[in-house]
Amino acid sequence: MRALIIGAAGFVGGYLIRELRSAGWEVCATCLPGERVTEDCPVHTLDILAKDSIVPLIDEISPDVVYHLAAQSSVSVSWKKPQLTAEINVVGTINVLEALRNVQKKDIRTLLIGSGEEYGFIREGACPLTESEPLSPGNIYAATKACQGMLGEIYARAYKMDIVMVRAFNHSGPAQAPIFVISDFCRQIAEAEAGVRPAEMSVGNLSAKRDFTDVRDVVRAYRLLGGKGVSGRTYNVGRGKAVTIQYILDTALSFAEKEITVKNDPARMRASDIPLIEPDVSRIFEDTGWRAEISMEQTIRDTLDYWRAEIREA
């Protein structure tokens, strides 16, 4: 199998390259000018907003599976830069789909990576969420990802394209940017342990409940969906069990090597925050046999160890 990962310089890209290569896949990747892909594979420069450059690249590589990872993936950034988020996540996706519709190879499978945030303002009693639950996005990032999934469904039906949609719930692990909660907490703890900052942490809303999965489990799901997913279907990818952000904080603090106080920071509160998001993951298990295997505690411990090493080397 030959895969093309579009947008491989991000957090998930390196893990996906490693996962596919370990399974014997041939992997090529793209990134923006000035970006760097962390894993060893052929890398091509590509901006999905430069639509005329996509077809020649796909024709050159002739992949069996395309993983579309290129996105503005931060909820907080989407509030600050809504237009940029829409351009990358919606217009960029249209450019990729149009390119795939017009390439020479007609049997390419495409995975569009969306988000559990798409479910948004969830009706009472709806959790765990099945893929048929109506979408009601509660933030700008989620709205663009919901649009991406709808576009995928339209192209799959109208043009008989082999497209699989994914709604990936929160995933974390070593090397994730600290704009995401587990990495943020772990970095603050590591900095406090090293004396880089006072022995205190700033936090936002701790009552929200979210489903967290290790990124190493998530990319295994992507690999399996690349081979066993049903064309035209949408799949939830997550642990299937939501926990509070307070639980994440308490677990991270339990691994700290010194006492750290916690302070609420109003600046960390989002303009809109959904109380509970939890997926039903039975569909992906039925079609591929996938389920999350790495414990949340292990993810947090590994992420904290990553930040400890980063700070020591700084």
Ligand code: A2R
Contents of the next structure:
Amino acid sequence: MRALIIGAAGFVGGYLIRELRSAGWEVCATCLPGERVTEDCPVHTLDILAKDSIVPLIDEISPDVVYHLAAQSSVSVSWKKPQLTAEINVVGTINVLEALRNVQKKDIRTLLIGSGEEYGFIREGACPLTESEPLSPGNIYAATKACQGMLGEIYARAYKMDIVMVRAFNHSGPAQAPIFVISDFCRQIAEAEAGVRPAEMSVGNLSAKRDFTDVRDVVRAYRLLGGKGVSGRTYNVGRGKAVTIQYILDTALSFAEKEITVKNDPARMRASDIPLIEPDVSRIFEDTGWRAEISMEQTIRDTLDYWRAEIREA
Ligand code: A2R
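Having seen the form predicted on its own, could you give me the form predicted together with the ligand?
Everything in the complex follows now, all chains and molecules, and the chain you saw is the first one.
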């Protein structure tokens, strides 16, 4: 199998390259000019907004599977730069789909990577969320990803293209940006251990329950969906077992090598926090046999070790 990963310089891209290569796939990747792909594979520069450059690249590589990861993926940036977010996530996706419609190879499978955020303001009692739950996005990023999924369904139906849509719930692991909760807690602990900050942590709302999956499990799901996912179908990718943020904090603190106190930070409290977000993951299990295998404790331990090493080397 030959894969092309569009947008491979981000958090998930490096893990996906490693996963596919270790399963024997041939992998090519793209990144923006000036970005760097950490894993070893042929890399091409591509801005998905430069629409005329996509067809020649895909024709050159002639992949069996295209993974479309390129995105403006930050919720907070999406509030500040809504046009840019829509441009990259919606117009950019249309550019990719139009290119795929016009390339020489007609049997390419495409995975469009969306987000659990698409469900948004979920109704009471809706969890675990099945893929047929109505979408009610609560922010601009989520709206663009819901739109991406709808475009995927439309292109699959109208042009008989082989497209699989993914709604990935929270994923985490070593090297994730510390704006995400597990990475944030682990970095704060590693900094406190190293004495570069006081032995005190700032936290937001700890009672919300969220579903976390290790990024290494997530990319394994993407590999399996690349082969066994049903064309035109949307898949939740998640553990299917939400935990409180308090549980994550307690677990991370239990690995700390120093006594650390916890302080509530009003700036980290989100006004519209939904108490529980949890996917139903039976569809992906039935179609591919995938389920999350790496424990949350392992993810937290590995992320903490990552930050310890980063701080040591800084
Ligand atoms: O925004 P940057 O400079 O970090 O670059 C991101 C890149 N990207 C683009 N690539 C090609 N053409 C563009 N016009 C363009 N704009 C941004 O896509 C970044 O290197 C990559 C996406 O990686 P991350 O933001 O780290 O996302 P992550 O965590 O790897 O998630 C992969 C996918 C995304 O579509 C998420 O929205 C979804 O999974 O959950």
